[in-house]
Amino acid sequence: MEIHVTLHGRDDLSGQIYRQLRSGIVEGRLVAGERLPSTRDLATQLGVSRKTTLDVFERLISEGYLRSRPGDGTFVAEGLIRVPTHPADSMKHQARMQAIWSSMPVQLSMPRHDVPYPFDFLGGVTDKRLFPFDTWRRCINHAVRLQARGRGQYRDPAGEQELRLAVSRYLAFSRAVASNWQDVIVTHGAQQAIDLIARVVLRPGDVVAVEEPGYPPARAAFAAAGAKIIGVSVDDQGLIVEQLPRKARLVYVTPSHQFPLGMPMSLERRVALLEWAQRQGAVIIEDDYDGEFRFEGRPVEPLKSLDRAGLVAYVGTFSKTIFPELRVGYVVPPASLNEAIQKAKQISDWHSCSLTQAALAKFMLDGDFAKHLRRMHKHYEDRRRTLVSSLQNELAEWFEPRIPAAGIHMTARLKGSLKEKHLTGGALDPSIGLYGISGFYMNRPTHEGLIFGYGGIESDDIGIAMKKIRMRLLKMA
């Protein structure tokens, strides 16, 4: 028979070959039993060297999509008949995903655009202008000094020793979270120190409790593990203790800087959530996602710090202080979770990337992250300064600001007949990017707002920003 196979130009002649008979047997347009045209007479008919046709055969043959027979001729090997088809337009045997996967959301944070908006004010968002990269650049050195000794093997999946030492001893000295090197497990950010806690905490239909608005990369961990979830109020003190559901398994909470509100749980209803949950059997996550940048009054005590029954799972971020790229989070859990949290770690990825671990390792025990801190604070500082500035004078007319006073973003609550939809997506000035905050709540929003993120923008494009939004806004009136 003739074999129709057709060549663009004379690169990998034997792999054009071999694709085009390949896809031909296995999509049935070569059936099984079918005799083959010889070597010679196909590398004639295709202009190309018999020993090209001899390679792509003899492929083939090892492979299982031919068979030889002495003497005979080459074959369509008869056991792909079994292969499995479907028609295109059937869903009833196509792998299938659970139900909740077809609910989740694509994008479960903040939009991101390919081309910035000149004047962002994205949350989340970090200044790696002002990050010490050439610092940065001998702590890899050394990393990858270091990664060059001995034989190439699995590490801890709890983390490299020396980044664990370095992160409990910042925690103990800036956070007031005492705790033992072995205690730090390492993860790829906060997102999957959350996933690990939920796999070993929860099991399907389990009732998790969140903040009400709240983090909904959290909401979709706790989700996609089976639990039933439900979003608890809050109020200027933060959650509101008594509203939570007496069969929650799990609590997740962002007490030092509510996301993305922004005020701090008070001690009071720390103390009452702690008892709640011992009284419970419960587990609280305690996300400090951006409590480092504290600008007003003395900083409130984790919930870590007050935990003498073992129920809170610290959980902590590089992604605010550094830059969300570096994808390095860490959980510190009760000791009775440790172990199990370290095999679904092991279970998920093994361990996270060792170079990268020694690299922060070094940057933090040579004094270098502190210093970068210190220095970031002051800009933050500035920038925060500015928008309140904004916001509480000639702005004031149209926004009612809640100060934090801690992090790298604040909300503001729209006043008069204001809504999202005439200020997000560029809709009120194509070059600046404002975000709502409904998207935050699980049910019905209580009240629009904007979310005004100023990590990533400095303090004169804000004051542009906000100029150049009260001259759209005095249009709008």
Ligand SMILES: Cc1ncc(COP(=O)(O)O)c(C=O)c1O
The other form holds:
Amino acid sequence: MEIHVTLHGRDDLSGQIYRQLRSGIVEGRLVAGERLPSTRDLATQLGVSRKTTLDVFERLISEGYLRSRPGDGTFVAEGLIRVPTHPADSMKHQARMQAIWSSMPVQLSMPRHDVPYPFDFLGGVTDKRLFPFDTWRRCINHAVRLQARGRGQYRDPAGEQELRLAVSRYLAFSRAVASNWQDVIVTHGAQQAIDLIARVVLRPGDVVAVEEPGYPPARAAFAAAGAKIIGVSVDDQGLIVEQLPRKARLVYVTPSHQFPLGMPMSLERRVALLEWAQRQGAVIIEDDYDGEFRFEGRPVEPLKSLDRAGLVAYVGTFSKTIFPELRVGYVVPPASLNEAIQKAKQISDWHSCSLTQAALAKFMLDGDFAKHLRRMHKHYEDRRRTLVSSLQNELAEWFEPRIPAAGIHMTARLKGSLKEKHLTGGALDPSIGLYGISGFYMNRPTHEGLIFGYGGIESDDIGIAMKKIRMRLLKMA
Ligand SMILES: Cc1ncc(COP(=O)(O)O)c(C=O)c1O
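Next, give the form predicted together with the named molecule, keeping in mind that what was shown is the form predicted on its own.
So here's everything in the complex, that chain up top.
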């Protein structure tokens, strides 16, 4: 009998033959008692060496799929348990996901452009060329030396004590958030912190209030928890507290630098939000994602430090200060949620990589993080100045910038009949990456505009790009 085996190329011939014979037996195409061709005939049929087919048969015999009867031949073994196979269209019970996953956007915040634009204003990126990788390498080496000792074992889900301590000191000093190291839980970025809070606070159907416009990945985490999400408008003072839905169980805000518009939430609004949450028994997520780079004005007290009732979960990240690939963030939850969030973290991924945590702790405790922040502050300030000046002067006819006090992006409203589609996706100039703000709205955007990230583009390039934009816009008119 000729047996059907297809070989692709000449690599791993015995593996290819083995896998096909084995699946033929397991799936029932080769039935019990069926005689196989001799190893010599099979080798000739397939154009392989006899040794190859001998190896395959020996392996299948040793695993019990084939039985050899000396002098008679080799047969498919009797009594094997078969894997049931059904044609796809007769399947009644397919693996089914919850409906929410079919409407979840595929790429929440991935750049849509594989090859970066030469002049790219993508938000959410930092300049890795300016990161002190030599110092970082020393921190990693230090972490490796620490970790190379003893046995390999699971660690504390809340994170490495040294890093929790470093974060807690940093928060006290730079963000006016008082905490003990035990209050800090290390996560994979702010995103995981938001997801863990959602898991422990929300039941399906609960209402979550978010800023409109706001941060889509946070909305996605709440949607994944089965929540009903309601967008609440923001104005120059941030979230309009009177518009909060009465039954919200959770409110997600970005008070130090509203995402994406950039204004800080006023102290009055912060107090009003805390009072509202206290009346409702609602939890607040304060996402302080990029307040580190402050260029003007005094920082307003974080909600966390104004919170007397224990309702604020303060979330931070190293994605803007170091780079997003590091995937390190943290949450300082209200005491009442601390244990549950640690459990959720453990259930999700046990703990974040202890090597990265140890390296980051050293980077912070040695003062290198603070040095890096000071250096980046200067660069980003320079970029911001160039951008603001261009938008306010040579591009003032088309853009109305909203100048934020902090952060590494800003937005600008489009004037006249200019639309996002005329500018984004390389439409205005194929060398310039421009991005619209409409995607940050849950409902119909109130206006069109652009978000200019300046984390990944140098000052000189901003100047060149702005001139190019002006030329193109003049031609368009
Ligand atoms: C509002 C907001 N929160 C958080 C983050 C950072 O998230 P992660 O720490 O998961 O990278 C970003 C990044 O762009 C953001 O815009």
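Heads up, when I say rigid core I mean the largest set of C-alphas that superpose within 1.5 Å between the two forms. Fair warning: this is a prediction, and the values are worked out from it, not measured in the lab. Residue numbers count along the first chain shown, from 1.
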| item | value |
| --- | --- |
| C-alpha of D55 off by 2 Å or more between the two forms on rigid core | yes |
| Threshold 2 Å Cα movement between the two forms for I462, core superposed | no |
| Rigid-core frame, C-alpha of T446, shift of 2 angstroms or more between the two forms | no |
